[in-house]
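Take a look at this single chain, the form predicted alone, given in structure tokens.
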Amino acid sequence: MAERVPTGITELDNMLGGGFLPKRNILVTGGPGTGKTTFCMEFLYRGAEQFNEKGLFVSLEEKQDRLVDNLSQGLDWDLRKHIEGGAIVMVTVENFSWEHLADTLQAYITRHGVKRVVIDSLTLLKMNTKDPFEFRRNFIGLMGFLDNLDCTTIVTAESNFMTREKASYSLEEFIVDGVIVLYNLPIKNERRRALEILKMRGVKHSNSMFPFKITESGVVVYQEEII
């Protein structure tokens, strides 16, 4: 079997046959409240905690302290230990330009030996690039740029659909190597989170949609239940 980058989310790694392929770009998309930030931070946290791999979280909006405070509510991770120890680096890019983003990524990845990257979010990248053609050109360039930096990258995106039947996709889903969709489905009188692997190049993966919960220890996917 090809070398893998485990997410550390046991059930998801089972669905992926062991994890992501190295140096691939993965899009994690979902609506509000689907758990995108927790999912992505767990990828970095498990990398530091279990696999001795350094991680980088690049935010285009939220400050480090606020993000860590929010994640500390209800999770028993010691994120601050890894941040203070340098295993997880968190950066906010305030003065956005594609060149500045690329320079920031390269500087931190090479300086700190980063192997896992999260960019939050694709939606804000779009908002900062008014011309759709320019956005696509720059996004393709950024993904190619990251391919050469020996790291595995997750990019988040907001979706405006709540169910699989109403899903619509943009060019970005076709550019990246993999797409994981998170849902917050209305079922009877409550909402239930669910996850599916929409695509993953080079990986034989599950095509089913499974429910998941965010517990004190992180994301738990229930493979015995199919939605």
Given for the second form:
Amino acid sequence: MAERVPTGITELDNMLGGGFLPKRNILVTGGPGTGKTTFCMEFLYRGAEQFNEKGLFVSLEEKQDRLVDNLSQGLDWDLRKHIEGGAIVMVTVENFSWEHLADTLQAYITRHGVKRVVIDSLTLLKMNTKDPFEFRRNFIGLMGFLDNLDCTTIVTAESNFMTREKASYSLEEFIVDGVIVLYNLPIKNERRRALEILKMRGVKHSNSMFPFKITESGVVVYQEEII
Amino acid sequence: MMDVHCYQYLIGKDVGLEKLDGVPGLTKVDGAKVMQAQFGSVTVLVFETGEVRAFIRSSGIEKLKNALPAAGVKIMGLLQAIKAKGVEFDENAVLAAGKPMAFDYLAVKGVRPELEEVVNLDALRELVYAPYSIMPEFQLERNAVQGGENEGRKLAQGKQDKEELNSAIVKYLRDEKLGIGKVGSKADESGQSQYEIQVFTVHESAFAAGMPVVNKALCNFIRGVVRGAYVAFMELENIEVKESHCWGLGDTYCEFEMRVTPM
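What's the form predicted together with its partner chain like, now that we've got the form predicted alone?
Following is the full complex, with the preceding chain placed first.
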């Protein structure tokens, strides 16, 4: 079997045959409250905690302290231990420029041995790039650049569709190697989170939607249940 | 990074090749400040700068490693002969520190005795810009930044303060004929940083002077030099260097703003 980069989310890794393929770029997309940030941080946290792999979280919006405070509510992870120990690096890129983002990624991946990267979020990259053509050119360039480096990357994106039927896709979904869609579906009087592997190049995967919960220990996917 | 198939031993000082005339087995070669010896399949080059290289032509590093124990005796003899010509060094330490050479070893002094280190600007720009017709722009810009950062990091070594570092950057740009630099500073009005913004104004940029307007800054290598120097000096990665003025943007000079960004 090809080498894998386990997400550390056991059930998802089972669904992916062990995890992501190395050096791939994955888009995690979903509406507000679907759990994108927790999902991505778990990828880094498990990397540091279980697989001895350094992670980099690049935020284009939220500052490190606030992000960690938010994540610490309800999760029993010791994130600060890994941040203070250098196994997880949190960077906020303010005054966004593509050059600064690329400089930061290049530095941490090539000189600090970072193997797992999260860029949060593509939506802000888009908002900060006035010209749509320039955005596409830079995004394609960035993905191509990351392809050549020894790291596996998750990019988050906001989506404004709540159900599968209303989904619409843009260029980004076609460029990346994998797309995982997170939903927060209205069912009766409550909402239930669900996950779908929309695309994962080189990996056989189910086309079903699976419910998941964010528990104290992180994301738990219910593989036997289908929504 | 390309695989390198040779070993390198560094004496650490100029050896004066003219003094090495008469060392048994060591012969002059044409067109470079270098002397050569052949020990069986192993070729050894001795550079003016005190660098000694060993390799087997058209062969991999493994074959070289197998041949080195035998060739090492000859190389030791060569080092001793060099020492006997009045160059003071510890030949045992030099031999013991021998290691596979890195591809980014760029000590080029003396290898072009007639042409020196200067290349024509047209040729430099062909090297920089011709690949844009066959490779992704983003990747090429990253390459240039990486090269610049590598150079910049070296400049930070041993620097005590910011002024000394800025002078080293300006001197580097001048010595390498990459541009004529001047350094100033201004307050960071964003209020996000306790540090001033360092402003590097560069005239006659090798990458940009006279280039057409392309609506983007062109001096990625120089941007990398400044960033690499400051990253290494401050031991921080959150250094942003932006090229705010450039011929490529319609200016007649280039300017770089360096600021420390919040984590």
